[in-house]
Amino acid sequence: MRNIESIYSTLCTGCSACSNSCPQNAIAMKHNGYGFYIPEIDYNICIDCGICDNVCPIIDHKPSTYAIWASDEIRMQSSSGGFFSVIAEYVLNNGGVVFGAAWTTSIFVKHTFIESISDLDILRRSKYVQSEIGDSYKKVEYFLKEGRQVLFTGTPCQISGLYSMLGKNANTSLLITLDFVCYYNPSIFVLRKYLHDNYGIENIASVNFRTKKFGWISAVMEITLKNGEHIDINDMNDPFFLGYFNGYYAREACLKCKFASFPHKSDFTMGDFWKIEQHDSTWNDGLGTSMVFANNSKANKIINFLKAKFKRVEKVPFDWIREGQHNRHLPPQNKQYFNHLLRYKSFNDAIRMAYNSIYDVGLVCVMNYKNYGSAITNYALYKIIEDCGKSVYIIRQPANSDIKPTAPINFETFNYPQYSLAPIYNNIEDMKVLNNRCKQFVVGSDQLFNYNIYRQISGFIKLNWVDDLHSKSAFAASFGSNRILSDIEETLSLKNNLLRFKHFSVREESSISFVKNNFDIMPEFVLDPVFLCDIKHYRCLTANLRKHNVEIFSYILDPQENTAVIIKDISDRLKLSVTAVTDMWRDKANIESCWNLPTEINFSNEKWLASLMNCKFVIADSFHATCFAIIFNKPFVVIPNKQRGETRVLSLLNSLDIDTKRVLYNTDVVNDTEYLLNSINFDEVNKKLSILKERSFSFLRKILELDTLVR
C-alpha cells in the first residue's frame, strides 16, 4: 500500500499530481462515494518506485529509514555500520569512481577520488572538519561525461553545491550522492591548533577519528606520531571534543543551515544509529549500526539490489531516530568567546575558559554615563587589556543604583561583543558570584571615585564584593576633586576597602598626595587610558567617518555666552568654521538657554572622536578633548572649567611641558594667531608622552602580572 492511499478519506485533495507523475500510468483518478476524485493504483503494473508519494503535496515526506550492518570486518574499519563501504564497493566493481574526504600527509583534509577497492580505507571514517573540495566537482562532471558511474560523498551543502554546479540539464543517471547527518562543519584550523598546542603538528604522522578500539562511540581519536607512538583519546572532556560537542567550532552558516532538514538533495543520507537498542536491543552489538535514509526511489532500488551484500538490513520506523540526530543545536554565546580567546590563548586554555565562562580580567566601569570622554575611556581600557592578551569581562553597577546600568550608549554600532558583558546583578551581594568568573578585577578610569558619581552607583567600585583571593587594582583612577566630599563613615569605608587593593594608580599627579593623605596608600601616576590605546582602534571605530572633516572642533561641557564669544573670536581670527558640541545629555532647548552658538545634537561617540581626529583646531573645556588634541597633534586652547576638569587639564599640560598659556585665563592669546596654530612643539611633546606611556605600561604590566607587555 502506498502512502497516498492512507490519506484517501481525510487529507487527499484530488490534485492529481500522483497520477500525472507516475511513470507506469498505474494511477487513475476515480470518484469516491461522494463524487470527489481520489487516486486508484493498479498494482499489476505499479513498480513501487515511490514517485507518487514524493510528489504528493499533503504527505509529510519522510524518507525510507534503514538500519544496516556491513560485515564485521568492514564495520571494524568504519565509523558506524559500514554502509559507505558496501555502496562504494558496488560502484568500484562497476568500473566507477568514488569521491570522498581524505587526510593529506600534512594533516589537512581534501576531497579526492579512488578507482580501486584497495584505496577505499582512505575515505572511511569521520573527519570532524571541513574538507577542501578543490576541483572535485569538475572531475565528477568529467567522469559522468565519460559514461562512468560516480559515487560522491560529502556534507549536505557539498552535495547541493555539486548539483548546482552540474546544472539542471545534466545527465545524473550515473551519479549516486551520499551525504551524512551533519552536526556542523568545523574549520581545519581549529583541529590543527589543537594538535599543534598539544602534540606539535610537525610531530604528527596521522589522525584517525572514530577508531573502534574502545567500541562504537563518538568521542574517540587516535593520533599517531612520526616516532611510531600512538596516542588514544577516549574522553568527552578532552579539549577538542569538549569544544566540538558544545558547538564552539561552528561557522555562522552552519547555525542557519538550509540543508539540515528533509528533503535532502542527496540520494542517501547516512549516520550513526545511536540508541537503536532502545527499540531493538539486537541492533547494538558494539561494532556499529548505520542509519540510512533512502531519499528517493533510486536509493530504495539500490538498497534492495544490495541487500545480499549486507550482514543485516531492515527498514525501520522513522520515529526511531534519536531526538536531535537530524537537526542543529545553536551553540551558546561561548562560541564567540572561544573564537576570541583562540587568537592569543593556547587551545586548551581557550576551551577551559570558554566552557567555564572564566575571564582574565573583570573590568569594573560605568558604561552609560552620558559623557563622550567617559565612553571612549572605557573603550580604550577594554582594548588595551585585550591587546595585552587578556580576556575582559565588563562589570557594571548593580540594578539598584541611582544611575541605572545599561549597555554602552551613544555608539553608532555596538562596539563590545556580547560575551564581554557581565549580566546586571540586582545588588552588591549578588555580585559576589563574579568571584567565580574572573581571575582578577580592575577598576576602570574616569571619575568613578568622584563621590557625586560614586554614591549614585552603589559605591560598587570599592570592590567590597570581591574576596581576598582575587587581586584588586585601580588603573588611572580619578576623584574629580582634591577634597573629601563624602561623610566620615563612607570615607572610612572607602579607605578600608582601598587598603585591600593590590595596585592603585591615578591619572592626575595632583591626586597623589590627596590619596596618600586621605587613604594611606601611595598611588602611582599613570596616563589616562586614552593615551595608551593603540591608535588603530580609534581608526577602526571611526572607519565609516573618514570624510567627516571639520575645521574648528569645539567641545564645551558647560556652554555659556561668554564662552561662545571666545569661540567666535577664534573662528574669525583663524578664518575657520566651527563645529560645536556639548555634553550628550543636553537637548536643544537646554543648549539655547546657555548660548546662541549653533550646536550639534545627537552627536555619536564615533563622530566626536572623528571630529577630534580630522579637525584643524580644538577648543575645549574638557579633559578628554584636550587629551585627544594632544594624541592627534592638533593645536588647541582650553577654556578653564573649574567644576569639571581644570585641575586635570593643568596636571596633564604640566606633565608634558605644554605652555599653560593655552588655558585661557588671559584671553589676550586669542589675538595671537601664530601662537594659536604653531606654538606647540609636538615632536618634544610626543617624546615626553612616550616616556610617560612606558611608565604607565610598566604599571599595567604589574597589574596584569605580565613579564612583557604585548602591544
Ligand SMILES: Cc1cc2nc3c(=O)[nH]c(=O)nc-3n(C[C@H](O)[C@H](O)[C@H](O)COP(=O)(O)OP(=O)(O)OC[C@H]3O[C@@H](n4cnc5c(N)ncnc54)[C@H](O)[C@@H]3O)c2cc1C
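Throughout, rigid core stands for the largest set of C-alpha atoms superposing within 1.5 Å between the two forms. Positions refer to the first chain, counted from 1. From a predicted model like this one, the values you see are computed outputs, not experimental measurements. First, how it differs from the form predicted together with the named molecule.
- Residue 645 is not among the residues whose C-alpha shifts by 2 Å or more between these two forms once the rigid core is aligned; its shift stays under 2 Å.
- Once the cores line up, the CA of residue 685 ends up less than 2 angstroms apart between these two forms.
- Residue 700 is not among the residues whose C-alpha shifts by 2 Å or more between these two forms once the rigid core is aligned; its shift stays under 2 Å.
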The other form holds:
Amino acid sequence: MRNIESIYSTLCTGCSACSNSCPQNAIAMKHNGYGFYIPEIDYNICIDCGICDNVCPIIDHKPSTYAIWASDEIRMQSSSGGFFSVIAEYVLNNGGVVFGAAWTTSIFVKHTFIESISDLDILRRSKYVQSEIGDSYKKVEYFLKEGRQVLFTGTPCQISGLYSMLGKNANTSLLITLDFVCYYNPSIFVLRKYLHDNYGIENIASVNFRTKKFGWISAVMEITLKNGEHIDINDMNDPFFLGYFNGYYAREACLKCKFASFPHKSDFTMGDFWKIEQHDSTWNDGLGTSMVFANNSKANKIINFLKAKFKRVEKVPFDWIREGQHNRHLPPQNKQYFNHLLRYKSFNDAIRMAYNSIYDVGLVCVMNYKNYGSAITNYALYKIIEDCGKSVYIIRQPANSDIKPTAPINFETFNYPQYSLAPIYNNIEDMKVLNNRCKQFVVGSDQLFNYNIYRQISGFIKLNWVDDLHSKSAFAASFGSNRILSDIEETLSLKNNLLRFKHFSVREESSISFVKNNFDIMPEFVLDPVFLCDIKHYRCLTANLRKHNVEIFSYILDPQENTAVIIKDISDRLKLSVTAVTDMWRDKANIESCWNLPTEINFSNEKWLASLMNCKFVIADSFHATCFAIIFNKPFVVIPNKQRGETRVLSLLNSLDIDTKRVLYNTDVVNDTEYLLNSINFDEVNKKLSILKERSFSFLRKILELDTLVR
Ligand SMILES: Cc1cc2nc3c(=O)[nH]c(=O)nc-3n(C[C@H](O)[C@H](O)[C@H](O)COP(=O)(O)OP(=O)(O)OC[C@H]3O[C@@H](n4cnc5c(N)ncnc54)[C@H](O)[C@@H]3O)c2cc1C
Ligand code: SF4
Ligand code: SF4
Ligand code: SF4
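Give me the form predicted together with the named molecule now, not the form predicted alone.
Let's see the whole complex now, leading with the same chain.
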C-alpha cells in the first residue's frame, strides 16, 4: 500500500500532483462518496517507484524510523547495530548477491560482491574513504537480469548513480538498496598519506575504523601492522580524525551534497543511533544501535518480515535522531588550506597548521596598489615563497590607512586563494594577533618604503606590531628615490624598528649605502621578485590571453609629445604597429593633453603581462616593463624617466651588461633597425641573470631558514 492511500479519507485535497507525476499513469483521480477527487492506484501497472508519495504535498516525508539491534555477536563485528549484516544474510539466504565496500590487501577500498554468508565479514564495518565502484553497477544489472536478488550498499550518491545507470525502465523489483547517513567520504589518498607518514604504508596489514574494543564510540581506529602489532587510536585529536570531523578531506560535491538528505533514493538508510539513550536509556548497552530509515513501503515490509532476526527492533519517532546528524553541515573553512599544505608538509603538520591556522610566512605587503609592476611583483613574491614549500599568509595594510586594503585589485581573476588572506585589521594595534598565526614575517617588495606610499599605509611595514620572538625580514625592499622620510620622528621610529629586522635586502644597488647611512643596517642586494618567479606562473596568469597579439608594446608612465614622436619613429622603422598603455592612475582627458597617441588605460594586470609576453618589441619608461622585456627576452628601448625609475633601470642594465645605448638619450639608434632588434645577446644576459638569481635565492633561503631551496 502506498502512503498516499493512507490519507484518502482524511488529508488528501485532490490536488492531483500524484496522478500527474506517476510515470506509469497508474493513478486515476476518482470521485469519493461526496464527489471529491481522490487518487486510485492500479497496482497491475504500478512499479512501486514511490514518486507519488514523494510529490504529495500533504504527506509527511519523514521516513519510518527504527532502532535496531542485530545479535550481540554481529554487533561486535559491525560499526553500529549490525543492521547491514541481517539484511545481507536475508538476501544471501535467498540465493542473492550482496555488494559493498571492502579493503584490498594493499590498503585501497573497492566495491565487490559476495554470494556466501561466510564472506560477509569483508563488507562489514565502515571504511571512511571513497570506495572504487569499478564495474559493480554493470554486475548488478547482470545479476538482476539473471533473476537474482541483489542487495547493493553504498553512499547515497553511489545508490543514485546505480539507479541512473540502470535507467527508469529497469526492473528493480529484485533490487534492495541500502545507503547510510553520510557525513562525507574522504579520498583514499588522504588516508594513505596519513598511514604513510605515521606508520609507513608498507607496514600496514589492516585498518579498522570502528573497533569496538572500547565500546560503541564514533571514532576508534585499530591499525594492525604486518609484524602483528595493534595500534589503537582512541583520540578525537588524532590527526586523521581531527581533519575528518572538521571537513578537511571533503570534495566539493560532498560540501554541497545533493544526496545525503531526505528523501533518499535508497530503500533503506542506516546510521549510528547516537544519543538514543537520551530518549530511552535501555537502548544503549554499549554494543551499538542501528538507526534505520525505511524510505518506502518495500523497506517497511522487509523490516516487518525480518523482525524475528533482530535482537531488538522498534519503530521510534523521527525526532529522536540527533540534531545535525542528518542535516549535516560541513565546516568548509581551512579545507583548501589543508589541501594546499598537504602537497609539501607531513600529514600531521598539515593538519596541525590548518587546524590552528598557522602559516610559515606572514607576507606583509600591499597587494592592490594601482600599478601593474607593483601588483605583479607582489604576486611573484607570494608564488616564490610558496614554491619554496612555505605557506603564506598575506597581511595587508590596516583599514585605517589612506590606501585602503579593500580597494579593487586589478587582476581579471582574483589569483590569491581565500585561505592565503589574513583578515583586514582596523589598526596596527589589532594586527598584534598575527603573532599567533605566523612563524615569521617578511616585508614584500616594490616601493613600500617610499615615504609617499609608506605614510599612506600607516607605516605598517616597519613591523612594530610584531613581537621580538618572531623573525622579521624584508625582501627586495625599495625606497623609491632614496629620500629620507620627511617626518623626523617617524624616521627615527622606522630606524628603531628596522634594527629589529633579522634580514634586510634591497632591490636597488643604490639603496645599499642609503640604508646603511640612514638606518645603520647593512642590506643585501637582491633582484626584484619578478625575476625570481617561475615563468610558469606568468603563463598561468595569461593562459586566457594566448591570442592577445601585440607588435610593439609601449608602456610609458608619463606620456609626452616628444616621447610619442620616438615611439612613432620606431614603429615606422620596424614596420610594426604600437599598442600604447600608460599608468592606470591617468584618465583619458589627461592623456590626450599629454600626447597625440591612441593609448589604453584599462588593461588588466594579466593583459599588461600578456602584452609583454606576446609582443615583438618593448618601449618603456618603467622599471618593471623593462624587467619583463628582459625576462621574456624581448628587444626593447627605454625612454628614461627621471622622476620614476631612471636610476633603477640604469642599475639593472648595468648589472646585466646591457648596452645603455638603448636608453634613448641618443635617438640615433632609432634609425638603426638592426641594433634595435638584434643587438641584445640574451644568452649572455640570461647567464648573468641566473647568477644574480642564485644569489638572491640564496638570501631568500637564509630568510626562510631552508637548508635546500625547493624549486
Ligand atoms: C564514509 C562513511 C560516513 C558515514 N557517516 C555517518 C554519519 O555521519 N552518521 C551516521 O550515523 N552514520 C554514518 N555512517 C554509517 C555508519 O558508520 C555505519 O556504516 C552504518 O551505521 C552501518 O552500520 P552496521 O552496523 O549496520 O553495518 P556495518 O557492517 O558496519 O556496515 C558496513 C556497510 O557499510 C558499507 N560501507 C562501508 N564503508 C563504505 C564506503 N566507504 N563506501 C560505501 N559503503 C561503505 C559496506 O558496504 C557495508 O554495507 C558512515 C559510513 C561511512 C562508510
Ligand atoms: S498528491 Fe496527495 S493531496 Fe494531492 S491528490 Fe495525490 S494524495 Fe491527494
Ligand atoms: S508508486 Fe510510482 S508507479 Fe506506483 S502509483 Fe505511485 S507514482 Fe505511480
Ligand atoms: S556526502 Fe554526498 S556526495 Fe559525498 S560521499 Fe556522501 S553522499 Fe556522496
